[in-house]
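As a starting point, one isolated chain is supplied in structure tokens, in the form predicted on its own.
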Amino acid sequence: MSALPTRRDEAWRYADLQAVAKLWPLAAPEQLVLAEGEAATRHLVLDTDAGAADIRQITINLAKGAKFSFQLLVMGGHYGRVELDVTLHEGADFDLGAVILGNGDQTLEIITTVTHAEPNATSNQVIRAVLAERSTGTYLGKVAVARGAQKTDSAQSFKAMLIDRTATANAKPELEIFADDVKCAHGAAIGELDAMSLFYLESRGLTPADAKRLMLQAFVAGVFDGAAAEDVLQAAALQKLGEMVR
């Protein structure tokens, strides 16, 4: 049995440890094994009873020319956490698409390991969060690149976006490579909406709430376009924005 995560473990560092230690120990990770070639498309929205905790664990190995597209909602229980662990093999190809929509006291997680284990495979990863009132988001995202690994090109993007100032964002994506060829880039940025932009909706005649609910769906909107289950996704988004924007 693996021993409780401390704060000094990096993936851990924010993480609700009493939440935590109701679930310990954990289930063994999800296996998902996509052959030569092979195409899919998952989703899943993590959307637990409040005040309950729930971890997902996910390991996710991709043969050569295989492509993988996963969209991820995390926004419901008290403490709710989903970790992807993504191989790639020549050619692979991984693209995730993730949003967490946090309020009250709740703590959301994202946290995603992506190898590229062999040569000419991409990734990209766009996540997004809205967190209110006393909300804690994070995401922590490594691409590794292994020696060999050349014509690599991976993407991370991460934006947060605070309703409220003691709502809490926290952020590291992160580059280990030992290849020289390659193509990787990541970002993230917190803020908050603009000022000018909410005066000019409600300037044409939208309430203060309605004009954040609309700028907060656009923000998060874009991250489902076009995916398998684009409206389920998106609806159940515009739900919890609902709630967090009053």
Given for the second form:
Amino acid sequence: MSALPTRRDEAWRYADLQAVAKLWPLAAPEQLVLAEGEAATRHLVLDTDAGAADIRQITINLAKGAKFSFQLLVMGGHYGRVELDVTLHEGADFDLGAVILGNGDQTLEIITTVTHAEPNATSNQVIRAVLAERSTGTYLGKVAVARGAQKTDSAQSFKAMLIDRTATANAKPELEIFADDVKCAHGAAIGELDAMSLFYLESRGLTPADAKRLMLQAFVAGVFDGAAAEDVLQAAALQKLGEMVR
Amino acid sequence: MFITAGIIWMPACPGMLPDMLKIENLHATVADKEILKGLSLEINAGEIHAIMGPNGAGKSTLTYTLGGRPGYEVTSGTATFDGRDLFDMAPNERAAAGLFLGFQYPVEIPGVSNVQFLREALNAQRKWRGEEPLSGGDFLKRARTQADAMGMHMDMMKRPVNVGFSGGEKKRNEMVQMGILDPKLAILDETDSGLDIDALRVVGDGINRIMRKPDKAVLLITHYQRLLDYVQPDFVHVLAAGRIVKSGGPELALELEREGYAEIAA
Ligand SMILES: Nc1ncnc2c1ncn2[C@@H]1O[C@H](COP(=O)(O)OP(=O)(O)O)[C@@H](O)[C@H]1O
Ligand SMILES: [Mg+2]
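Let me have the form predicted together with its partner chain next, following on from the form predicted on its own.
After this comes the whole thing, all chains and molecules, with the earlier chain placed first.
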């Protein structure tokens, strides 16, 4: 791999560069190739030990008509980063459901580059982040539509919930479009739990922590709905959420 | 014996029954503005009180202040609830101690199921009181009974809290929640608003069924007389400009309806 990244590298702007330096140089990215018409699902829970750092880079190549569905839960370690570099060929489909759960001094990042190289491919990315204390959660999502990749249909949605005013969310959807007949939707929103809803739940007897946990559970639950590994993912997320609202 | 009716209702006898709620000289601010300005009120077990008053008098502010809503700050005065210092307790502790707030505008909470949250809430209350949790089966039985009584389908009870409910359904859902949680004191803030005449009867019957008991009490907050046709109060108070300016029996409500607040509160 190349030289150690700096703050000026857009993709590393919010990274914990000290942690990155310790992991440098990185191993070559994992290669994932789906053949024509192939369908696959996969999930990854980045549950690095407290204080440790981890960077995962995965290059995904989807041949004509291939379908790939990826569920990602980033919640462990002092620094955690998952980079996905996805290339879609004719009519391929990529689906990402990702959740970032941070507390303490964690810095957790998801960086995606989705390239629609050929026509008629679809991609859908849903990312939800819940950030407590002094944690930082980042989603940098780039969608590139190549010349001639007509009828591309791509969507990105990022929403973050800040539990404490000291937490930070960064979101940067980026579009690079060289075709004219494409649909690219993207949205980013950063908010806080609704105070009136919390009071309503507490007025019925829920502790403040349980009221928050219920609302946060609702906020992230949809992301993993119907996934093959749904139970594992929901259980891991729930456990971390429980720790975060204590 | 001359008992002819099925139920004998004894109006409360002061001195015999303990204070359920005693508010003394309460001052409260919202966003640094004083809204409650020396409000005093005493409610005994077995009593139903109604507070009536013009818009902006501070009725909802009183409800929220007693419930402990953040931003509603008690600047002076005291409130004792069932022997405890009310203002010393967090909102969830007030609920566990037996306080129920019926919201003027029940909140919609997407993604959080009614029954799931109510079961957790009830068991949190029981835990606080040192009681065993209710099993899933027993809880569902209780929920079904209460939902049936209010004409609510269990399907609706499983849906996210109040999401997509009509105004009337939200108010009925408040009553189902009250039935499930079985509080000692219910403060019901304009539970009658937005109800048609049939729903008003159902809600009124619900209040009577759940709360008209010697060891319970109700504070009904309302703008109009019509709910009081179904839930007859023992006492009626007029709240104006942050204080109780007049108290009386049920006849006061009729008087208010006839003459308007301006006359009475003046
Ligand atoms: N959140 C708030 N911020 C500022 N003022 C408020 C707030 N809530 C209520 N008030 C003010 O407090 C007064 C009493 O309101 P409220 O208690 O809602 O009256 P009521 O329920 O009797 O109609 C009104 O003047 C209202 O404008
Ligand atoms: Mg009001």
